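A single chain comes next, written as structure tokens; it is the form predicted on its own.
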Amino acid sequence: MPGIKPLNAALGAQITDIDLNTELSAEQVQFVRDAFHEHIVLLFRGQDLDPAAQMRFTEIFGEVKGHPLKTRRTVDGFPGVLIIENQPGKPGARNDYWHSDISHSPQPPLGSILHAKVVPEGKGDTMFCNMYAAWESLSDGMRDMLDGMKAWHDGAATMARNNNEQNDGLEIREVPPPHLHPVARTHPETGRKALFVNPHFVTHFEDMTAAESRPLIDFLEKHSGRHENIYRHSWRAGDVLMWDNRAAMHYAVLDYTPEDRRLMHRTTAAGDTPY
């Protein structure tokens, strides 16, 4: 059976002992299962996965899904694969904010993979947060009034960040509406309460104005990304790293320039309405 070693006090653990290019056994399967609800973020390392494996293995969690704004190139013949990368004449697309990926589609996904190909040694680091947390460690008041409230969610910022800035990104001719999701949202596989709000898709609260939401969203933010709920992954190629979009943020730090090559693989699974 894999073995796992926790990677901070915060969240994330790494597994080991696994080869995720072969099908994995039904109780190699329950590991992993369980060990992502329980960390929200998992480590493989020294992994090579095909386009293929790495489709196989997200789909141990829920369909596949391709981005719904189409915003990066995809790997040929797996549409479901998207390339992300950052090269000499085409930076990549910043991600360079706390954000839960995709948020603004009525069913957001339950997780994310992304696969290292290629790295600059101790550049690019990503760091996650734990929604949990955040959500338990506001005071009763706070709690109280935001359990219940719902956010608009909208896919705008990442249109602009695509169409306004060089990068990798492709053209995004049109977004699909907002959607509202609740602040507080129930995980469907634990039942714990993690807080569901993100400063990039996230412009208002439901009855409120943008002017009257900024103060409360800049407060979750500062309060979800304080250092001791965080967990910072440094990358090495061959990395490969999942995290439940249910239960946590994540921010990709930008201190690599445009001559740095990074070469990453992130596949999606299906999620479900938040509820």
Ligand code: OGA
The other form holds:
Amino acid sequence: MPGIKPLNAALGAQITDIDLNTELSAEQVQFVRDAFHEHIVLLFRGQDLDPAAQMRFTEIFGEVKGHPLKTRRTVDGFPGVLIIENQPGKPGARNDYWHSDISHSPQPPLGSILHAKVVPEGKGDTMFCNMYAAWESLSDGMRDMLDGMKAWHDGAATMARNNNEQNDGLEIREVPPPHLHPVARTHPETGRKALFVNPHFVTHFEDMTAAESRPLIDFLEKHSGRHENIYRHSWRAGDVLMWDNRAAMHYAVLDYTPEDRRLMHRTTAAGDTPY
Ligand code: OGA
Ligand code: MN
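Just the form predicted on its own so far, so send over the form predicted together with this ligand.
Following is the full complex, with the preceding chain placed first.
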């Protein structure tokens, strides 16, 4: 059986003694699945997955689909494997804001997997925060107010990023309409409630203006991103790191320059309609 070691007290665990290149046994799959639901972020070090193997591993959790906005180049023959790359002349499209991947879609991915191929040593960390804890640590009064509220999630933020900045993001012509999702989301596997508001895609709350909503979105961002609610990952080449988009936000720290080569392969596992 694999081993498990929590990454810190906020969230995350490292799984050891497992080679994701081999076909996992039913027991191994159950171990990883249980760990994922308990710890939100899972780290596997020293892996070497080709795109087909990364797809196979991701499909244990859900179908691998391409990005609905076709934001990035993909590996030849693998439209579901996105290339997240930073290099001279072509800086990577930034992700230095708290977000949950593709939350603007009607059925956002349940989780995402990044496999680090090349990393600039000591730079380009990714932070994760625990959205169960964010929800549970709000006051009763705030939770009573937020429970039952909905928020609009809009992919226009991604279009603006790709089109207005010079980066490796592909030009986006059209964005599907925004979607309303519950502010407090029930995790379909654990049954726990998690705060599901991210400052990147959420524009406003249902039946409220953007100006009225902004102070609350800002407060929830600050509350979720408190230092003690974060695991900050320092990448090594060979890392496979997966996170639960239903119970975490993430933030890619942009403390490197285009000269610092960074290359990741990203897959996402399809999720269901938030409730
Ligand atoms: C992503 C993302 C973070 C990173 O691919 O969804 O946010 O550190 N990436 O590259
Ligand atoms: Mn992301």
